[in-house]
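Listed next as structure tokens is one chain, alone, in the form predicted on its own.
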Amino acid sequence: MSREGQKLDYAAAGGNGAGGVGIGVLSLDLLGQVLDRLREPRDRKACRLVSRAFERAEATHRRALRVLRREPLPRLLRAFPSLERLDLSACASLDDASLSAAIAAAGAGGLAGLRRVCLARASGVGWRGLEALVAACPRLEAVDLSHCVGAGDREVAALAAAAGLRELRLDKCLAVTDMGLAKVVVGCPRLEKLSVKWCREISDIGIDLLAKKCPELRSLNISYLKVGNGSLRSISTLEKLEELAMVGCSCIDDEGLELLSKGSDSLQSVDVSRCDHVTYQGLASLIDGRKFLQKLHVADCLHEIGQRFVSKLATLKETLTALKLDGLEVSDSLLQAIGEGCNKLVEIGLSKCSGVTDEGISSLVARCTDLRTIDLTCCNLITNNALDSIADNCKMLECLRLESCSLINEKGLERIANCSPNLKEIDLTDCGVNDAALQHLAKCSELRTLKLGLCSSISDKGIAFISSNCGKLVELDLYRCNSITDDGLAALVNGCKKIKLLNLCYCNKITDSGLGHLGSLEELTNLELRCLVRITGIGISSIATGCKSLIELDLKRCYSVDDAGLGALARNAFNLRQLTISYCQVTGLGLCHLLSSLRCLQDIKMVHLSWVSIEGFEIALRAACGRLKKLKMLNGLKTVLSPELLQMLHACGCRIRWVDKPLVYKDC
């Protein structure tokens, strides 16, 4: 518990060392404001548990709720009548019946204030549940149905009754067609943000109707649709459109961009990445005359960058802040021209661009001194000279990506560390850096993300340097840093207690003792332990009992992890949603216990569990049927598992990925 939480916990219990009357005399409004200022969820929970006054205050004051299991949903909706934002994306096995029952339990008007609902990946919710939701929420403004792969026209039509809807995400709702889109745009004419990414049944007809019926649209994502230039002609009529993403729209070409350019001048962000038939000439026509364009993404689409495009970029000198050229062929002269013409840039993306050199980077950053994000992933010609130029010119640098830039070393990183006090993220994957580099980077006290994968020269000493001053670190990638031992993990948890994402795959010197240290990371949500051959169920027990926030865990090829480890997860890892146990030494009994106990588990990969019998798989999967959304198993199981079970999994929205490898199992 944080210091603030401890003080409030003490006050809530009525003690102040001088016979005070306690916190219950304060008004509910004031107590609600106090709760809003608590950063840690566990602190809020502690206050609720020790003080009924705080419990009452939160009931009337709480505005946002994220639910992990469907069972407590009715009680939670009754308890918090002032909710404005509800996230059900992680609510395992949520379906129409449970959603409708929870809405009914909230009572008449219980959800009247609800404005935003996230149902992403809630594949069990259909049109009946959505109809009940819309009917109970008259102020509904935003709905997220992304990755509900079974959602189709009937589900989308249910949302059409929400006349006040302003934001709608339908990414990868594969069954939505022009008909469903038509229902929404007619029923919800005030839409301002819409994403139909990967809804490949939507055509130019649907986009044309959208443009006619939703004149307030400000943000539109049509990425990976099979639409053509006709859609861009329709989109050009949207006078308030500010953001347009059309990544991977292979039927769009220069003619479409020219049609788009004839529309309103309101566009601020355009993404045409992976549009194979777009050339620099089309982009030049789109840019021409734009007064407000701030972000331009053209990654992996241009075969060459012509002078006309470069000269048009210069017309955006006062507005352009982000430019992504990932995957293109660039030159020193081009980077110099960009620097001269676009000196207000705060983000530049040059990932996998060929031709990037020290000279080009130096000429760019000499003029673009406001840069905060620089992506040089796989620009393997750059050296410390480029880092020196970045350090000298970009004093506000926050994010630097240098993956596979193998010619840099600790000397260049010393300059970056000394001159970049605001650095929050650095990616040094496959750069071969050593402990001396980490000693310099330890000066960056604002660091949140540090990626060191494949840097085999890093040892416990380097981790100790980072731990000594980077207490705000939340993500650390040590993939294949195989010199790291248990002592390094001990040093890490001593100073970096806010770690949420940790990758230790193939760090094969780590043992159960190291995992024991990790058990003190209360905020850890994602942990990758692939191929740690020395860990056993003892280490997994330490993780399960200590890391209560754990959401994703990868144990692939941890050959000594057995039923004891899975049992510890089953008893303690109640928030676990994604688990990989392929090649682990578990039995059918351990698998059954695991899948029947973890109510939030939605995604499990279990390839080559050779000690689990066919019957063990059958019983375990039946225990989890209705909760699982993704499943990875050997292809041989397809023919031996009962057709009834496979049909049940499919009916519950579970997608199975079959791995084409030999099926081997042993009866214990």
Second form
Amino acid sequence: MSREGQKLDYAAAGGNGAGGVGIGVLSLDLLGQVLDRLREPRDRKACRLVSRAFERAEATHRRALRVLRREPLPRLLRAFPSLERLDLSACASLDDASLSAAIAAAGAGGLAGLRRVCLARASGVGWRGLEALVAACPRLEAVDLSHCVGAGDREVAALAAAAGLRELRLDKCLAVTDMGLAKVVVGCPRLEKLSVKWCREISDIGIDLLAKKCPELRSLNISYLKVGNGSLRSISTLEKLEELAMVGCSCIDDEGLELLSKGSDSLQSVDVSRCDHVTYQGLASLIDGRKFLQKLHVADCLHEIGQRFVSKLATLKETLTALKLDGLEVSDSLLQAIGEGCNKLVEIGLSKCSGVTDEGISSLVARCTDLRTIDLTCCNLITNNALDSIADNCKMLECLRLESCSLINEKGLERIANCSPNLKEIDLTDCGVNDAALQHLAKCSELRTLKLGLCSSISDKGIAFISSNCGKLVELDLYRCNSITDDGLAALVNGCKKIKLLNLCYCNKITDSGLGHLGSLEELTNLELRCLVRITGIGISSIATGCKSLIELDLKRCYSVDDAGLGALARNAFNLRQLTISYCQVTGLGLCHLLSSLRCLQDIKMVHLSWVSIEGFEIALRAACGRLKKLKMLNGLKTVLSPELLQMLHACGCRIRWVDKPLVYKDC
Amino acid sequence: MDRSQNHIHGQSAANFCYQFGSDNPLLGMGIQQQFAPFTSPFGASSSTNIPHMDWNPATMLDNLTFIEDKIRQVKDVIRTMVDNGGQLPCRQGDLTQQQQVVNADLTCLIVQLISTAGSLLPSLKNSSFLSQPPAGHMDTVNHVGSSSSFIPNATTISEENKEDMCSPEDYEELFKGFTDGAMEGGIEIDNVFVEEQDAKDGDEGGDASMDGENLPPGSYELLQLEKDEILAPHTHFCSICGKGFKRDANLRMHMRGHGDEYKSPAALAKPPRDASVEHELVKRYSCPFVGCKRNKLHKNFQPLKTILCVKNHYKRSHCEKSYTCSRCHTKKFSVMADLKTHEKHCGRDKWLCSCGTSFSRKDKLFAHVALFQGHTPALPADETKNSSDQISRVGSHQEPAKFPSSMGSSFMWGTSSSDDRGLDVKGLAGCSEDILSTGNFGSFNFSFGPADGFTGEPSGSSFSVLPPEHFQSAQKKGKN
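With the form predicted on its own done, generate the form predicted together with its partner chain in the same format.
Entire complex below, previous chain first.
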């Protein structure tokens, strides 16, 4: 619980203790103001439970709502009449019928204020539900329909009725074609942000109409579309476009970029990553036309870089803040030129660039002292010297990615830790760092993300250093750090109570008692315990009872986990959404119990559950049918499971991945 | 008209079809049409397969022997038919079967004959009868509208220059005349298909402006046909029996039935154009409808280029639209060819706009949508069907809910099914066309008198071969 929450708790308790005057005397408005200042949903919940007054204040003041299950949706929509943001992306088994019913239950004015709706991955929702939603929410401004892979023109057409729509995300709505896009652009002429990433059916014709009908467009994502230069010609007519992402558009080439450069000067950010046919020539002409470019992402598309491009880059001296050159073959002179040309850079990406040396980095950072994010993933030539120069020059450094830079060691990191007090994220995966390095890094008290995968020399001692000072740590990756034992985890949970994401895969010295310590991490949402062969149902029980926020759990190849573990999850882990239990020693009974109890579970991987009978699978899947959206199973089951079941799963928007793998028990 | 126009006129049918206003300003009766390219009943194959080889006596002999054998066979078959018919009434099935065999054999014979004759052509290159104007041909030139009394076998302007005669296309045309002559029957070829092509080519928009040829007023002779002349079905009439024809060529073919003097190659060949005509003024036409832009009294008068243009323009602009599309029952046309063009695409436009307009191409629809405020593409109905299908399946095992849009969905169902029906009909129509055409081919009227007549003896019987298009169109006309 956050600081504010604790204070409020205290106030409420104290008030009641002092003779019945306290929170209760405050008006609803004031209580609402109080609630608005709370950031953490858990704190709001705590407040709601303090008094009826708070509950009423919450009811009238609540603006955002994230619903995890379908059943309470009608009640919640009734209870919070002034909602502005509704997130249904995690709402299990949401479908047209339930959505329409909930909207109907909310009444005529119930959703009148709703502005933003997130329906990402709500694959059960079709055009009927969307029609009802749009009809009930006259002020709808933003809709996120991304990853609804079944969504097509009809669904998008339903959205087109929301004339005030400003933001729309359609990422990976695979069935959306030009027709659907045309519907939207005609229906929502005030569109400002649009993402049609991965909508592969959309062509130049659709984009052309978009450019004609939506002059207000500020941000556009056409990544992975099969559009060509014609689209860029249309896009260049958009006067207000600031952000354009076209990752992986292989039909776009230099000619297109030249057309784009003739457009208005509003463009600030361009992403041409993975555009195979774009060369430095095209980029140079683009830069030539855009004097105010701030972000340029050219990852994995350039094979060589010419002097013309570098000299053009220098013209962006005042504006360019982010530059991504991933996968490019760079030289020291190029890095130096970039450093001299673009000294306002805040972010530089050199991931997988060959030819990055200490000298190059030194000359780059010597001028770019504002750098906050430096990505040197797989730049395996750099040594401590580069780290030294980074530490000396970039005092604002927040994020440093050094994956696979195996020549660095604790000395370099010491400099970084000493000179970069703001460091929030560091990736040391596969760098072979040791406990001493962690001792230095522990000085960075702002650290949020720490990745130490494959650093097998890290022991409990190193973890203890981290936990001693990095209380804000949110993400910790200890993949294959197999020297870590239960004691390390005990030390970790002592200091780092905010951890949300924890990866302990293949740390096979960990036993049930270690998991018992983890049980005190109340905010833990993602936990990966792959191949921890020593843990059993007892350990799982302590996690299930302790980590109430758990959303994702990976138990693949935890051979000793049995029905008892699943039972504990079934009884306690109500928020669990993703679960991997492949190779676990569970039976049909445990599986049925699990799948029928966990009402938020949407994604389950269950390959090689050798003790589960076909009937077991059948019954368990039938129990969870409406909720599941993703399923991974052995290919052999495809033919033995009843076709009705598979049809039902399909109809509910569930995608099944059939795998064909031999059953091999690995002991890591 | 200039020389290049004449040249075009002399070219093959295929070429001809793509030229605007290639009509010769043929005169005679004013409403006479030019010589239309033949389309032989055997299609293009007979004409294209003929190599322009040199005269080879050995091959020729072989071919003739083959033809002789074949004829003998056919004679045998027919003889047995005659015998059987005399003795006992043979079953209908057998009879038709035999007829079919005879038909097939005869077709084969004709093709063989044609190819044999075709090999002769190059050797005729310099033979006199082709390059000289036919003797005894009446050359009468009547100015358009100058007379309402017609001289039946009027006509004709020589058109071929000698150098033009040597081009292969000409052989083809000549060769047709030659083979037709050899067949010794009156062949009536009234090719509607050709006319359809003409109609398109001679589109009223396709004259002066589209050619880039904008004659200043006064530089051409302006003619105006009267309404009756424009709408007259036939423009060429037999001087002996009074039968009417659309084309002079057809009339010439017809004339052969009236006596030997019309059978000479000279009489059958295209009448040569008068040398003097070439130097005459180019002719342009005015629409008789006063107030029309194509009428000479209009202040922005734009003349029509050919008689065909006049005909199509007058029908389209000033006549009732009597042909209705049999598919959509809404579109009406006054020119048959327009109806046919429309029917080819009717119902096939799958790109629909919310305003009800349909387009054959997506980019056309999107251009339309981009142009008009508030217009939006209409989604095809089958998609609705699928999604509602899916919904109903989902709904079946979950709580039923009343969708506000259920009315809409049922409506879409309706339209989708009706669409399907439309498709079925379309498919059927396509089939029936095929059936018709094949049927037609089978039902060619090969009627002979004595079999010898075929080999060269003149006979009174008529040998009429109708191209499938003709038959079909006639039926359609009847329907409409």
